[in-house]
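Heads up, the chain below is alone and in the form predicted on its own; it's given as structure tokens.
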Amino acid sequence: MFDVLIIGAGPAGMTAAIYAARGNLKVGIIEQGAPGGAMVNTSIIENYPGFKKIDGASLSMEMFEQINDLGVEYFGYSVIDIEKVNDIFAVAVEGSEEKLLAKALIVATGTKNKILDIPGEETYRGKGISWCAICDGSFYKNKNVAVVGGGNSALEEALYLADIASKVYIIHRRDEFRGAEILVSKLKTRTNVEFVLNAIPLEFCGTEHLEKIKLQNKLTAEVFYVAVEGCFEYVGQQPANQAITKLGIIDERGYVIVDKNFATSTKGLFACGDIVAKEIRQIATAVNDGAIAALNVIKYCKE
């Protein structure tokens, strides 16, 4: 029996684990992927206090080592069901017949990548199409690649790929970017980066592997192609809420509704980080959420 179980080991979940463990609670954390969540796949982080520049995998491991040192129990499983019986949460995980039990639960499952949902996308998944430049960028050394998207993630990963690939096309459906101007400015100085603006991807084409992307100009309706061997999609995020949809705590967009204490409408059930219904989603805000949620969980467990 745990005092608190945390689902998700991104920056919010691991911060919650640190605070809860330091509050003398027995803490378990469940993560189906690598510690760090989406952060682990970020090539360079330059806006997290205390680090002028650090890669996402390194920051993830710094946090992971900290929770290990505090004695937090780590479970590398997918959550398949959550029940609350007599004020105790029972969490069923894939690959185990025994359920994990806890007095309180913190959901910190974050978000997952959206897809373009166009022809050829599923065919070339892992055969040219990727959602992680830091994971797969090395496969495209001295090759032509595309990045689809206009936010910070797209721009940051385009910069990373520009040091590896011979050519990087940045494909964006508008003529202005949502991402930081400093990133756009840096990309404009790279001679191997080309902006393909007001363009909508229509289809991924190739034979055994991706060979080109069919695009349409939004303004002229012209259809054209860019020849690439790799494409990295950064077209937004959606809530990773598969395990919690039946709990009655999510809004119409699929995000968890919480109060100022990061408590849900279910007693003992809290949520923090990018899975929460809010406007700003950054590593720093996830850490903030995790700390507040854990401090309120400590109060709850000691009532």
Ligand code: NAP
Given for the second form:
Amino acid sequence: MFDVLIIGAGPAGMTAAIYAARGNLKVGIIEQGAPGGAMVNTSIIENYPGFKKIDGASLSMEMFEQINDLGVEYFGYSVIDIEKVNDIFAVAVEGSEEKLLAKALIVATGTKNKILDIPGEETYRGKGISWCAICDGSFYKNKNVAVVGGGNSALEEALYLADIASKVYIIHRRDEFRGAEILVSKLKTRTNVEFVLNAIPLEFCGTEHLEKIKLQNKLTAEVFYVAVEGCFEYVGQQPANQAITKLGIIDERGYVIVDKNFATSTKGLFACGDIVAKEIRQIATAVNDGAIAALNVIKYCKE
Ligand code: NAP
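For comparison with the form predicted on its own, please write out the form predicted together with the named molecule.
The next block holds the full complex; its first chain is the one shown before.
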């Protein structure tokens, strides 16, 4: 039996693991993908203190090594069910008959990519359409690609792709960006980046592989095409809450409601990071949440 089980090994979950393990708790962490969560697919991080510039995979590995050194048990599983019986949490995972048990639970499952949900998206998924520039960008060396979205993810990954592709179209539905001005300024200095603004994606078109995107100008209603072999969608995130929907802790948008201690309304059940209902989602804020959640779990386990 664990003192605490953490679901999700992104920056929030791994920080919680560091604090809980250093607080002398027996800690397990369950992650269905690679350690790092969304961070692992981020090309370059320039706003996490201590690292002027680091790629997401390297920062993920730094955190992962730290939890390993502290003796945190790592489970590469997908959580399928969570139950609380007599003050003990029982976590059922895919591929194992045995449930993992713990006195306290921290949900740090983060978010997952939204999709555009337009015709052709499923047809060209993996045949031109991607949600990960760091994974698939190299396929488009000296080719034309598009990035859809105007948030920090779209802008950062467009910068990364501008070093690989011959041309990067940034397709955004407004003429102002949600992402940081510093990223927009950097992109404006790149000669192979073109902004396609007030443009709504209507359809992905091609034969075997993606060839072009059908767009409509929001102001003029003009329909036009952008010819690209690759399209990277960064149109936001949605809560990764599949495993926790029946626990009665999520709001109408699907995010977990917590108090200032990152405790939910269920005793012993905490949540931290991007899955929490809040305004700002950054690696630095995920780390903050994880530390506070774990320190309160330590108090809870000692009660
Ligand atoms: P985001 O900030 O929610 O931005 C999503 C973008 O996609 C918006 O520009 C939005 O347009 C656009 N969009 C949404 N639905 C669309 C649709 N159906 N069709 C066309 N465009 C659509 O998402 P994100 O960039 O993935 O970032 C998620 C969170 O992580 C944010 O809090 C962000 O700040 C954070 N993040 C931070 C960093 C960093 O600080 N280095 C890096 C990455 C992510 P509108 O603007 O018109 O709504």
